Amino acid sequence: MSAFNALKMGESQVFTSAKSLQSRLDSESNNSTVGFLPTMGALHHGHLELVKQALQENTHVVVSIFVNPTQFNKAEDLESYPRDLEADLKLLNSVGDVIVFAPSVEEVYPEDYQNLSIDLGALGTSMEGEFRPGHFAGVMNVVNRLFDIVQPTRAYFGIKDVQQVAVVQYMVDQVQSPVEIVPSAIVREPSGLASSSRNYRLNEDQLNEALIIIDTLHFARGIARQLSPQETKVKAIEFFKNGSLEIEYFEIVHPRTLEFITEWVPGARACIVGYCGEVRLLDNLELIPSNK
């Protein structure tokens, strides 16, 4: 153990307690900036792209690896979630010097923890909120708690989970946190499939079958200018059914509010979830170019 009670693995220092991590960060100069990536491990090259961005934009980068039990709807999903800290550290060490926070459940949620309760309104009841009740309450609590521990300057989130990004931004606004939320583009495999830890659970045939998700999104983008959002949705679902996956939802939403739209707006985004066997896969794609 070092002076900060950190485990040394490769080039990364791994802190398991909030106190030891905070001591490490407090040792830096006052004008240092901290970029933060909250993850549940099972890291892939999508995470690494976020780490690279954070390394470019901050003095230090903290990556948390914590499988948060409060955001799982099914006990079997929590149990089967992949955990391999050694593999995660090897990946992180390949892109730079990062600080890793790998706490226990008890460290994140001590006995005196006060649950954060924020009414998300429609943002919390549509799409993921409808099909994963309680999920966003778990997300808000763990992210808020990790922000309290890490005190980051910026926090990085991939927009593959576009609704999660919106929820975190809303939470930050409500609690008046100074953390800057940085949404980052979806990282994809060469096939076009969105990079995800869930992809590890798919065999070669299933990885090919899962391409119907991105194919459907591209199909929707191709017909969007000729049809209304509702007509585009209907045609896209019909197209998806040409594949073997089971669809959970396909929605076309406003890029900021994520409300369902009836007229096209710049940045309008299609969001989709499908099941490949027992594996739940989600993705999204901008259908109408934004004004950026």
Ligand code: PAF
Given for the second form:
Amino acid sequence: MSAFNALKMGESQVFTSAKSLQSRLDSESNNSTVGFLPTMGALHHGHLELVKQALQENTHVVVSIFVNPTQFNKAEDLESYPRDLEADLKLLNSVGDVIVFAPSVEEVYPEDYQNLSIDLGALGTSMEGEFRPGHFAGVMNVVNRLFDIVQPTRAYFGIKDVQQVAVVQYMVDQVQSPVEIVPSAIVREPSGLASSSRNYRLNEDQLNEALIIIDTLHFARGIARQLSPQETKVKAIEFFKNGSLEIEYFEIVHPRTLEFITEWVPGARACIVGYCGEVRLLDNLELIPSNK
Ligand code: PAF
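Structure of the form predicted in complex with the named molecule (previous: the form predicted alone):
In what comes next, the whole complex appears, and the chain from above leads the way.
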């Protein structure tokens, strides 16, 4: 055990209590910066790319590994969520020295925990919000709580979960948190499939069948502008049906508000969720270049 009560595994220091993590971070100089990557573990290539980016942009990087019970709307999904801290640490150690925070549920939600209640409006009820009721209230609360503990300079979120990024940015604006939210590009497998821990649940045939998702997004990008967003949506869903996956939703949204659009705007994005067997796969793609 180190002076900070951490278990040293490889190069990662693992903290399970908020107090010990805070003592470790407090020991750093005032001008050091902390990059933070909140995760639920089951780390993959996509997470590692975010860790690498955070390591380049900050003095220290904290990765939290916490399967947050309040963001699951099905008990069986929470129960079956993969948990393998040792495997996660091994992956983290392969990219550099990070500080790991792996708290218990009681540590994150002590008895006196006060729920943060912010009305997310359409942001909380469309797309993921419609199909996973309560999900974003859980995400918003846990991210806010983790920010309180870690006090990061910047926090990294992959835009594969583009609605999550918008919700977190909204929450940060509402509570006037100083944390800079860094949205990071979608990491893809060589096949084009968005990297996800869910991909581990697909067999070889399914990994091929799942490519209909990225193919549909590219198809939509190819026809956007010649058609209205609504017509593009209809054609894209028709295209998707050439494959074997089940569609849950396909929407074309404004890049910031994520409202469904009827006219093209710079940065307009298509968001899609499809089921490959039991596995729910999510992806998105910018259809119209943004003005950046
Ligand atoms: O994207 C995730 O893994 C989770 O929603 C997050 C941000 C770690 C909150 O539990």
